[in-house]
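Next up: a single chain in structure tokens, the form predicted on its own.
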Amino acid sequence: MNTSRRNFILDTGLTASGIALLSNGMSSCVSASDKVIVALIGCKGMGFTDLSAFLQQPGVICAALCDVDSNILNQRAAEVEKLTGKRPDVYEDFRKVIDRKDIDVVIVGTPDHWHCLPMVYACQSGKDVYCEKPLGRTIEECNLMVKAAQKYKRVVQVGQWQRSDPHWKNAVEYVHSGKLGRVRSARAWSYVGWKGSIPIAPDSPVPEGVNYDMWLGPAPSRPFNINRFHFTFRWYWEYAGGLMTDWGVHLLDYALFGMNQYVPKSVMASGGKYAFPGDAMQTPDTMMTIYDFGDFNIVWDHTIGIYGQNYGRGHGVAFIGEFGTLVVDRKGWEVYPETTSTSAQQGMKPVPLQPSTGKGLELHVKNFLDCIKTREKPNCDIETGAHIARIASLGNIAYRLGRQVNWDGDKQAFKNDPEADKLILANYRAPWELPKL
């Protein structure tokens, strides 16, 4: 099989002139009937949750599903048929989905190491994309994905759906109002109390119906191991970035948004496998990261196996101001005033819980569908998703190197640090390679 996009296009008859038309002249591929034809690549977890949210919107039709696990694929096809009355076409190779000219939107719900190539290829084929978070596994991938979306003028929504749940925006507006006074520190955290240890498991034969080589794709060749497959892939560096990128992109995004500051001067991280030192995870189960912006810092904190109950919340963002602290999570936001400190302000009132709509994902999908018709930027556009994926990656790089790193956002490189720069790169396994744009 030829695995470069160029060869695949030639093999399947999509001509060079057709590609030029799609990339240069087409502003939107939504059909005249206002029907939106979608396809899902990666059907196991959040990808199917996303598709289900799409199918709740009027005019959305699911034409195709793609997954390397035929067991999951057939199950999901049956579920879509039950939901819609029509069974979608099924594929093992995502490139066959992308080459279909009738598809308007591709949902990328794959493991993190498979986000970049389907997203870039879909943009090249004139399709808009809803891509799960984190946008890319590496900084190099994120930069390429931004370039593809911009070059081919595609609407891309990244699956950080908190950007569409109004209470998060309302919380940031309160921070920006100045009512908290000067904010010297913001904290973001995810304490995953429900998760326990992952026991070490031996390598085993590939399960029937799974194209494991395709699942690995650009990642290094490894024997099949159940711990590296499906949900638990996220605890291995070759496929993902652990909690730092899994939850961090959601919460650090709003910490940065609230502070009106986006590029740290330096990053330090400390942690390890403190909870379950002998289990199968590679990524740290306990970690703290400090992003220094010069006159304030943002702290990321995660752990597995306990909830911690910071401000009564297992996850959240806290903006710690002179006059009070605003805390926000997926349930809502509230403000605790300073009362006895030297910076307490007379008359500062608490703000009781301002609840979430509980419809963040639904609103996020609706926003994306609206934008593919108007060609406006969606709530979590490609630049936003790429930036926070980079910020989370910086935390992981500092952790893996065991020292402070200094980032140059303009150059998209570390300052005089070749060792750290190596961890920016994707390093794909042949014959897969990053497209040249």
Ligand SMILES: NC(=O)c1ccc[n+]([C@@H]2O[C@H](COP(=O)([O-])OP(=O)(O)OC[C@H]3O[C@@H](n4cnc5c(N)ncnc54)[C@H](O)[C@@H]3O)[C@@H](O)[C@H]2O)c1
Given for the second form:
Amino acid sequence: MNTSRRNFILDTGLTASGIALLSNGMSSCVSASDKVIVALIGCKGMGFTDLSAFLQQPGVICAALCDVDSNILNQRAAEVEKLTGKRPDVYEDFRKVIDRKDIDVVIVGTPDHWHCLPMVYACQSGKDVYCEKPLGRTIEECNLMVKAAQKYKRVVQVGQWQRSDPHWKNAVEYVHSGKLGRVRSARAWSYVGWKGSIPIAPDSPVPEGVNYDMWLGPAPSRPFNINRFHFTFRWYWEYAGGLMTDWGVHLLDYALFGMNQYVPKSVMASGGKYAFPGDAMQTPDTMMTIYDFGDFNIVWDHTIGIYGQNYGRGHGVAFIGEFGTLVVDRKGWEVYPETTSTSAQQGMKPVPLQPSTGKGLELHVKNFLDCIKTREKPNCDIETGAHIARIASLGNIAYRLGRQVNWDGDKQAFKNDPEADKLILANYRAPWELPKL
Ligand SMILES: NC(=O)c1ccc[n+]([C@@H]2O[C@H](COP(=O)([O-])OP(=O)(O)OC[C@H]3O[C@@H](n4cnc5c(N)ncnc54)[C@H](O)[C@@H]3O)[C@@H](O)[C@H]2O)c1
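Having seen the form predicted on its own, the form predicted in complex with the named molecule:
So here's everything in the complex, that chain up top.
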């Protein structure tokens, strides 16, 4: 870390000096001195990557870390101290972090089943929030989170950082230019070649230093099992939604954006544990979801254990047009002219790889920090994050019901489908409950 920046952080102290009221009437929690006091809830994986990106920005101070695993908490506190010269305060219970008046921003880096309550409570206490994706585990949570951000006038950035990486937007602009001709199909995929089977493991004693009941929180009570814990929680319905929501929110977001259509008429999905039938994962290792928009389809396609040969990319979005196909992923975008139809006579030229800046996360964090001062909407605002979390969730609901579902985007409800309606609900374990807003 650059020494002058380190000294700047050491020199600034930890207390925000005042609450500014900006001209548009939305209260900013950022102090007039341009310091931003940040706390991280959920410190192991992406949450700490996010915090590290925050700490690269001028004026950011990490005052507090919170985790229910004290091993991780202490390790991360030592890392922050090494980076900034000051050890943050550490907490096991996130409500104590939310109660602190000096904190401007909360980063929510917990597993999906633990995004909603810290985010809503933070909004209620006047903090702005950087919340990891998918915004909520269930549609009911997403709806409440939108309500909280709107009611308490908070700036919320959802961690879909592709929304701030310029090459994704440039790719969408190319699609919107019409040069591809009519696009009848867009395909988004995630082929996770590096991941193998998760062998079944017996339940075991809770590891020392872990508050497991607090890790479970609103999820059903059950004995500790290592497979359902750090990182691999994402393969269990009680905590997350598998690859359909994990990568789906990043990539379907751009598929919808590119097609300028946001609400499908119907959704169907098919898949299963085809690669690893007997293993410990609940969510499907192989799955396809078709979103029908009336005159075009968006297809979601995921596999675990295969890298795949979708344009040589393990993930991406392809807009398949009459004259050519544009493919975009985190590396960049390019266009392949159509060669097998009369459309090829349009004389379309290939567009070579237009590379990414490689700074998506950094730009996303910077955009959020700018917005907490201006009170403008950030690049992945709460409505955008909630919408795509709902759309990805619809894929899982269709898969779990084994049939087509029809969604009413205006009412945010299924059309005459009480069975599907049940899968919208959060169903929290007491004493946790969704706040009434
Ligand atoms: N934006 C991205 O590119 C990206 C990448 C990876 C993960 N993510 C998202 O980040 C989130 C976390 O994923 P991960 O892979 O980093 O998970 P992880 O399991 O590695 O880390 C989660 C941390 O949260 C802690 N935690 C759990 N419950 C808590 C509670 N009640 N209070 C405080 N701490 C608690 C855990 O102990 C753990 O340290 C997920 O929602 C995931 O989808 C986003």
